[in-house]
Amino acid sequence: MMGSAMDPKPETTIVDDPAALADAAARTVVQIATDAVKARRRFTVALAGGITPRTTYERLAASPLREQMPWDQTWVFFGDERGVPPDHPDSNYRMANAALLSKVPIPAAQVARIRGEAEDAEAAAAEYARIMTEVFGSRRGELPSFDLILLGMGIDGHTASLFPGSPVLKEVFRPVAAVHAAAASIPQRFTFTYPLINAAARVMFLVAGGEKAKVVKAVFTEPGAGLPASMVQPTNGRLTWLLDRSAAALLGTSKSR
């Protein structure tokens, strides 16, 4: 079933508590990339930043899940990035490396990181950008398809770096982009921008915790708003949310396992 969140109900599945949302997450990530590795001989993912993602890698990198993983023909991207070097704690990158790339046989060359420390932002985002459709083979003016990109949620509703009120919210050419947050604490950003996420054959959105349930009812049941999530709209791929039963406090009826 395919879902958007201009469908009142977009494909959920809701989980006990943030452990169980990790585990059906990681457990979820290894069935895509097995299935991808089958049909295209090769996985293709974009990384969240973040708690609840964090604690997905580390079951990853766990067994038996680390020995189910095609990770020699994984390629990895980041959805988001901060202005910070590789090695910085604010570090997308360095958070998910400490948590599951330094642990697990993936080839070094399959990494793609975004230059958060570029002195030149622009020139950073499209260098990514080059990167991705090298990788991908896409012709020009194609956009590359990533078998599944990971998302996580603020509480003021963005998700990857694209916040409430952005520009690059409108954006309609470019992949990635460098964009300032005036509210982050590191201003400087990296993001996927919507064309790209959108292009996607399958979108997961990770959110746990009860400080997020207000936004996710509002993402659910105000599609208008204008809540950078509530566009995230895959043109011909699947939106999951996986979400715990405290994000999903307000969302009343909905299924649950």
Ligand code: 6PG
The other form holds:
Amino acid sequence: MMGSAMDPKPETTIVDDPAALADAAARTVVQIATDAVKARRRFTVALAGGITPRTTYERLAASPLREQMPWDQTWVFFGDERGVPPDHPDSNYRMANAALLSKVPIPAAQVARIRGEAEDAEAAAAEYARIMTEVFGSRRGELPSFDLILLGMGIDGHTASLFPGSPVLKEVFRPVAAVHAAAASIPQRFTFTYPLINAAARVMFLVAGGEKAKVVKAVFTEPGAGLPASMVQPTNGRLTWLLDRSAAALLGTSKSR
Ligand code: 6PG
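Having displayed the form predicted alone, please output the structure of the form predicted in complex with this ligand.
Below, the chain from earlier opens the complete complex, with every other chain and molecule after it.
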């Protein structure tokens, strides 16, 4: 179901700069992973693409966080992917693999890549959803609930590959969709949909940089504008915005960490 307009007071943490954001994000991932493994002996996470999260992934691949993560009980999915092969410079999998996955002892079978190179994009999206429901052991029609979904946000308010005006914003059933995003660098995309994102236990936006300040303000103050990121409203989960000072510059009061 599409999210309702954004909660006027989402949980927000503002840190000094991108390096502090990566530190805070990586530590939060370890905390959520530790709690999930304690409770359910497994941690399921969907990684964000783009540039912002790369430093967070690098922190998780380095000591001391590398040793604190329960890699053996961690399952990694991707919140979206571009329609390219896994070794393509624009592949989200390639970025995460270089920054994190190739450097940590996560069992290969526990990393589920979206086959961006597939000829039949619809079939690849459906296959990804099938793998996901298998890993989660979801019953038919039941949506997997990720322990954590990491998201970024573009200057147009897109998140994952949910772009303004896209028909996929109205998707109410499928958890994963193949989309054509004309405005995107690589138009063929694959994305988690709102039903899946809003079923998560935790959703954390990682947003840094002054170029995002205007859209951050719009998402926080104009819920009716229908920006894709503001339609992320976990049904029962917890939504957190992790911003650096530059991205939060137009929000008025700033709470530093
Ligand atoms: C993608 C991402 C996308 C990203 C935003 C922000 O595949 O492009 O998933 O949603 O999070 O575009 O990207 P930056 O972090 O590079 O600004």
